[in-house]
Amino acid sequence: MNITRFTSKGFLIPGLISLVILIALVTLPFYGSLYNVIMVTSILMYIILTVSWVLFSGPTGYMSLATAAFFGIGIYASAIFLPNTGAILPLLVVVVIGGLVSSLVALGVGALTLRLRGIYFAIFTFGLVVLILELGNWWEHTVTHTRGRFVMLVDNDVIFYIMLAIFVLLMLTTYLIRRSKFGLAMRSIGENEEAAAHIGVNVTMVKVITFAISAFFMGAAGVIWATKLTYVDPYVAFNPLFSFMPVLMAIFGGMGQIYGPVIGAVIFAYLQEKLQTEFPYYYMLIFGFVLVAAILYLPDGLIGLIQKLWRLIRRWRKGGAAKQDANT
């Protein structure tokens, strides 16, 4: 009975659904527009830091606002190793070693502040974020005497490719932790993490290792969408806007289930998209007020809201069968 639960509900057709989609992203550069591409691609780069920051922020609860910073750094090593002059090395080591570089900062941060609960934690790593930022230009005005980067242009069919392998493996590894111990011990924490910590779970050792895997795809991320700018500054590649970004998405999308924040990263990518290209002087403001509402009438996100909806249109059928029978 489980087997069968199992093979027709929790996997078979969230598995077609998954198949199909990924068929029609692969397929995209074959029927799709230039535009489409390019746009599927920032799409998918948001999905992929919103999916990254509910890796960790969401099971346990820690509101980081590191994104910027992780996401820069690999922007940072594609200028570094992918200079307009000409590749020092390819495309994919350099995407492998901005995900590692990323992680290892994630590494190093997270022994030694997540430590810290609450504002105090989001806090120091938002300060993360303009530290690097200040870091950034110190070094290019003092050390290089230099203003930005020009990165290796990249055919744009290679960035949308490689985004959506990033994309892929990361949906794998979000889907294989969540149904892991190693999952639900993220989630123990979240919910008390001192008695998780009584039960023998190494609380600081789970939480660091999270921080690192998610702040990976973020560094990946950032490497091949800096092929894509072609020109990269310390404002450019730690803006802060990216570290906000996915937690409006993921909030806006919900993060009960694993699609949650996918959807609300392609909603929200996709309308700043249209309000940035359509509403140039009022996009900003069009979109606050979308957040605003987003967040005071959808506590539960968009997936929240389908599935009250959903269990709303149960009771009206169980409740019509019911009088029906009662009339038989």
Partner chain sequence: MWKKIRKYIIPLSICLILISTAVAGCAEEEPAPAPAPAPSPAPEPEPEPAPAPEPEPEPEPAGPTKNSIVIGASRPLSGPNAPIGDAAFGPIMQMWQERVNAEGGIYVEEYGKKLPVEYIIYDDATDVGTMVRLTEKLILEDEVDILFSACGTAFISAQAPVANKYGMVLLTAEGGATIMRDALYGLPYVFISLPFSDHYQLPVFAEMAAAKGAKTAYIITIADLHGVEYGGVAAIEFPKYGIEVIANKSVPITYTDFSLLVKDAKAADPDLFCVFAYPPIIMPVTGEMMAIGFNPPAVLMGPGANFGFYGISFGGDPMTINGVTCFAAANEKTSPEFAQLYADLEALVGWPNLDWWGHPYYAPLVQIWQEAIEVTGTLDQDVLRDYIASNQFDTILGNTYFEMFGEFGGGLMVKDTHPGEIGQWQDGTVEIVGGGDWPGVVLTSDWVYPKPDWPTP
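Alternative state: the form predicted together with its partner chain, after the form predicted on its own:
What comes next is one chain alone, with no partners or other molecules.
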């Protein structure tokens, strides 16, 4: 084991920061108000969707808009296995089932469609959301004659800790994938798919597996999110907004670094919450303005801006030091 790798400045500082944040999160229910716990749960949900989206779409360059489909499958798994009349299966088992079913759908869909590229893939994945939504509607309307489904209530702290656990697992998975040969293969696909195939990367397999891994986390988050909604119908479950929000959050935060989408999701979700409650009549206008401005002027996201500023400061300091040397 290369000890220096783990004690180097490059690993130690981000590692320590992550640890402090994790401790702060784990202990949040002990010092934070109940509403803070609920709000952080909501932010964690957005982070999971955004980081899962970036896990696949970031390195491969494939714009997936299927997030709402996988998230919705998780929500429906919850509605089926955790009805308000009494849980059919334990909560954690349903979380895994929701993730696995989403993964299986992603495997099937990915195997069929990941040969599509660019705009075609984006359109197909969004079509998948609409297809599943309408299929759900038809099923509920004509087959089960179900008029909405109630999901059992779960304690807010339990929801928070499960969401946190999914988040931690996702971050670990993302970190490991990015540092593995698998992650390298994904990046090579994003750079040049033909070249990647020529050097021996099984591009279809890499894409399909990553698509399925990202769908797992989206589905698992959907299961636990449904216990907050308490009421589910196809429109609630397969809300297309959940396909677009992660993309915007990722662009907002920046996709170059692992923490970019996290920062984007945190700020975006928090900003949405604050604007919605402080300016209920104008928040859409303000939100739209910030969004357009951010996309126009922050092409690399907030992280890109911070990196740019950091480089500027270093250059300025170097320039200052050089001037001082010249004077002495």
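Residue numbers count along the first chain shown, from 1. Everything numeric in this text was worked out from a predicted model, so none of it was measured. Take the two forms, find the largest set of C-alpha atoms that superpose within 1.5 Å, and that set is the rigid core.
Novice: Taking the rigid core as reference, does the Cα of Tyr259 move 2 Å or more between the two forms?
Specialist: Result for Tyr259: no, shift under 2 Å.
Novice: Classify Tyr281 as shifted (yes) or not shifted (no) between the two forms, where shifted means its C-alpha moves by 2 Å or more with the rigid core superposed.
Specialist: Passes the 2 Å threshold, so yes.
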